[in-house]
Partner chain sequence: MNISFNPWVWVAAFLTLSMMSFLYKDNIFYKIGEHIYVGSSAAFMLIYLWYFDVKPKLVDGFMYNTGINKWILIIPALLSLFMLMRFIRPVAWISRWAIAFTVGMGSGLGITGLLQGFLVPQIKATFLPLYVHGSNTLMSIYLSLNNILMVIGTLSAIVYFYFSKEHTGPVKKISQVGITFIMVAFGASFGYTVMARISLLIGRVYFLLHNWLGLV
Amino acid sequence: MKREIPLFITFITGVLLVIALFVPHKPFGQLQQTFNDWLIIVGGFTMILGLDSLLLHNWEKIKRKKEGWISSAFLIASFFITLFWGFGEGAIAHRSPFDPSATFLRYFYTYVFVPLQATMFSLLAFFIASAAYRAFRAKDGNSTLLLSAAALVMLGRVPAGQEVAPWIFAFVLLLLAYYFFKEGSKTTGTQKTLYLIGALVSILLIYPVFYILLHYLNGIADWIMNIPQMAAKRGIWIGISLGGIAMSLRIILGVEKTYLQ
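Quick one: this chain alone, in the form predicted alone?
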């Protein structure tokens, strides 16, 4: 019965929510809001359990002097300082810890929490840049196309980028022509002819590309975002939705039981 009762509750809840989406009349019309209220209540209790697990885990590291136990000590101290300071400001001194005259807002939140948050986002920017570098390396045709589209969108979104984009792409085409010419000088026959044709095409494209980017870069960036990018995004969201529907049906019908473990 320990497994059958949760499965039965999950099945009834899932079926009622599906019915509530298609039948807006009473009593089904109000079920979604009622379940949302229950979700908030249950979420509050799960947050308490999560905090209890976090504190106990770090307290064990402190007692056993494991690696990184100093960071665990700072975490626990910061947690209780934030808890009691915010509770004291909100329940005793002011109506809210974020009241303009509250010391919690003026000192702890403004001068400790906000700078720490800014630091985390700054570090995240370096990780994003590193991932973008690995993703946009022009190793083949697809990655080259992705790199070109990303460069056009990023440069087309800022005024300074719109000014330098024609020169950047002209310089890239010039480098490409130099590469083809250099590689062609090392070979003979048909391959050399193809390299020289590639160098000539790259040189001939410099002026048209420069002119188009100089006058129409903003429109090109908008077209990439509104047509190809939106089409790919919709395809991804359709796939995510179908996967979510499939997983929901597996949970409602009791096929997926990992949440009981």
Given for the second form:
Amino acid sequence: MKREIPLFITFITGVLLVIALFVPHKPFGQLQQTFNDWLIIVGGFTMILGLDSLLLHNWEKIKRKKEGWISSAFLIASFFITLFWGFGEGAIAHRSPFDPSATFLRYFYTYVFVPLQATMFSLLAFFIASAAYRAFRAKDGNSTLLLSAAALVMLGRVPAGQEVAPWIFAFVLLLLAYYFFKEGSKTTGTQKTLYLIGALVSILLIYPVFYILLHYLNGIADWIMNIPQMAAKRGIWIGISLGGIAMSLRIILGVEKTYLQ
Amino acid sequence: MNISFNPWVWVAAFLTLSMMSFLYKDNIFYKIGEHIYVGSSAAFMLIYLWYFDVKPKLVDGFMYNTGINKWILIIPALLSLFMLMRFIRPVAWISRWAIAFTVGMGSGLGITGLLQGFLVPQIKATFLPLYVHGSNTLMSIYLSLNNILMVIGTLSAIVYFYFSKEHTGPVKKISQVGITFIMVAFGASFGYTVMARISLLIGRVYFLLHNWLGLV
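Next block: the form predicted together with the partner chain, after the form predicted alone:
And the full complex, kicking off with our chain again.
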């Protein structure tokens, strides 16, 4: 019974939702919305489970004076201050804490929540830059593509980028020409000729690349986002959808039961 | 310099600088800021769920609905209660009923949502004419090339993630085309993400220089 009833509930819920897709009439038509509302309610209560784990873990740290217990004290204090402020505003002032006139939204959200969240996410800019240094070295064709696409999109989306991009790419081509010339001088025969051709092509490309980037960088960035980027993403989305549908079917039909463990 | 005397601006500046101090190294100010963020976010989420989800859908539903619409709410109320049974060890197994409902919902919505929202629209959007007649020859070539690239990119990206057949011979060749498109897509997405993060950083630096110190 402890396994059969949950499997039955999963089966019925899943099948009813699939039926509701194909039979958009009473009583199935409204089922999706009703179930969705129920899921939101149950999901709300699930948050309590997570909070229990978070608070107990930090309370244990404080009780045992483990390393970092001061931070845990701040966590618990900030949790309860926020909680009392939010619910207190509702109970005392009889208004939602999300009302534009509410002190919760005006002070807590603006001066505590937003600075913390925005700064936390803005720090990622630095970590992404360090990750980019490792990932974007033009080691082979694919990483060069990755680097070029990222650079063009980044520079093409900001006015300052559009001003400097032609100079950056011209400088890169000049460096490339220097590299080919230097390598060519070390070799002989056909290889030397190929290196010198590479150097010549790099120099000849400087002006057209400079001109194109100066006038069409924004369009190039848009084209990258709309065509090759969209094509690959579309392939990934189709793959994700097929995988998700297959997994959902396995769960509904009771083949996949790991969620009951 | 027109420094702010609003204590709340000072609180926000302190929290911003505490978080930024991590760039130097992990320190107590960052740890405190991070823990305040976790604690206040958890409480914020709880308040949000109450005011936007549980209260209007369950409590107000019980108070203002009539007939079957009122009494049917007993089911989600019971399921929510079952979810909390995890705290009582002898009857913890009942929480599986609520989990089963959420998993069933996720699976049902997984099939219908993915079909309607992703699979069918994406396939539909990939059925493109390989020749497009533009206003002039150059335009026709440009538009046709875009459509050809879109179809080739989509199909080759799917082949790259197809692992039921070994990637040898023609499959390998197609998947190599796929990885080329995927690299461009990852690069472009990366560039886009960096821009978003940088704009957040600019926002925080502007707050410090303008709202707090009044320098700009």
